[in-house]
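What follows is one chain in structure tokens, specifically the form predicted alone.
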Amino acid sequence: MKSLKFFTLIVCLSSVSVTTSLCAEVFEVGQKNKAFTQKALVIKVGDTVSFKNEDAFFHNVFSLSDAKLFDLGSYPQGVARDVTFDAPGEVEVECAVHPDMTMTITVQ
């Protein structure tokens, strides 16, 4: 077991592309009561954020930030859509349906 942990550590430290696939994390951000469940999130390059709609109406999550441009389109309650962040920077996230819904993701 010790040798497996050591091997995994070496693989994660030795290659950026391997690091992205083996060491990346998934974070969940809900949309509830016309707000994101987190106002700010700090993640690493290669991590994924899953945006889950917990409201009984549609949301449309998007970002026009230089660090990550995306538009998840409108989707209903119970549906989650994922975004993988592949470059460092500050990402301002908004909802096209509810303009007061904003959050910031810092990608390190």
The other form holds:
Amino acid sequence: MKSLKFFTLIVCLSSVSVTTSLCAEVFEVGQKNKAFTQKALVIKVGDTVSFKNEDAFFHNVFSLSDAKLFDLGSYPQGVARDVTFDAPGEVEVECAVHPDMTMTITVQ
Amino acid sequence: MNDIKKTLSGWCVAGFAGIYCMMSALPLFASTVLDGQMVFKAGHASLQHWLLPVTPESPDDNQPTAARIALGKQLFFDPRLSGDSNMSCASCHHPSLGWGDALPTGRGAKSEMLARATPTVINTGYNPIQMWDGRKKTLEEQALGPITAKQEMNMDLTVLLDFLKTNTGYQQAFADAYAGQPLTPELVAKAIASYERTVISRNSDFDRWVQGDSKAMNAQQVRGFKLFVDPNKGNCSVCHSAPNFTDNGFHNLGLASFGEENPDLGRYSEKPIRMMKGAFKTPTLREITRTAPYFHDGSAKTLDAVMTHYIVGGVVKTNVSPNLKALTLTAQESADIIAFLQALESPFVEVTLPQLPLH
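Target state, the form predicted in complex with the partner chain; input state, the form predicted alone:
What follows is the whole complex; the chain from before opens it.
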């Protein structure tokens, strides 16, 4: 995890459920040169991943995994969109436009 | 591969025995050079990511051999692989027609009109995803699809295996190519894929210019290449990217056919993500002069028509790719881009038909 970029600003929630990390973290995953900047990421339930487009063209990040279903839509360079992972499991993340772009998020 | 008339400079129907063009292998997707950082001088280091590797990668369990390629060629050209014994793979993927059929959309069994244009076989071996909607990844996975599709070759696999297993010529060819392996549909697909990976275009005027031949492209074609990669002008390489002039991605281009009732949803049938409605895989532009008409619906007869479509940014704006934008190009600039596209054509290589085993 040392190599991962993530925001250290952690909001410690006092009213979270016992299954959720008390200190939810925010991780940043870039989309650069038609690839995710990380191929695999391990996070905890309640953490957020911010997907930032660093390419000069649009990406469309999504997942159809049972553990987390989301579609962030298309967005341009410099824009980041966030997903909070609220259940454990393996999440396969893809770009709809560029199917070579895949990564796995393990939510513990 | 002696039956192939070869010109080393051609878009090689590459023989197995090392007759490929004289470049060392380059990693296909390794380059991170940005188009905006390129120096438009023949042979410049910043251009080298546009060169294709000598050969496409093959799966570990289907490494190419001369016997496998020869068998695949026989199967590719054999009409007895279709239900009526009158259509081969080459019926639609004809080497004389850019390994396509020159029709707006293909014609299948009983000459039934198909929904989409026949994609060229050229350089599909370099692509990590196949077909207009990307429903198959490898050529091995793809090969049996058209053979068994009722609208296309309409062949029952049991009948196919009976034919191949009772034909002594094919029995021997399979034994030579895949010794000790039972003759299965998957083995048929492997042989065809092995042959398809030899259909390569990587020695065009553009390739020779990238390698350092300053005379391989004229001044207009170099101008066209600059426009091609300029995001504020042609904006072409945003999708038609190095080295195979495709991002292997999916885009809705705003074609008129998407505005019709019950349009072809394309990639959405495989990935039900909103932006994929009406999106289709980016085709290679290599040999583009030999593969008209254009787009997945064959709606553009000429490269001029293609440029006109892109200049207006598509005609149906619903769900159009955000990577597509109206272009500010003069008539001269549009002509320059077309001149560049013509530089993606390699010398024609004749393909000699294989002898097929009768019994």
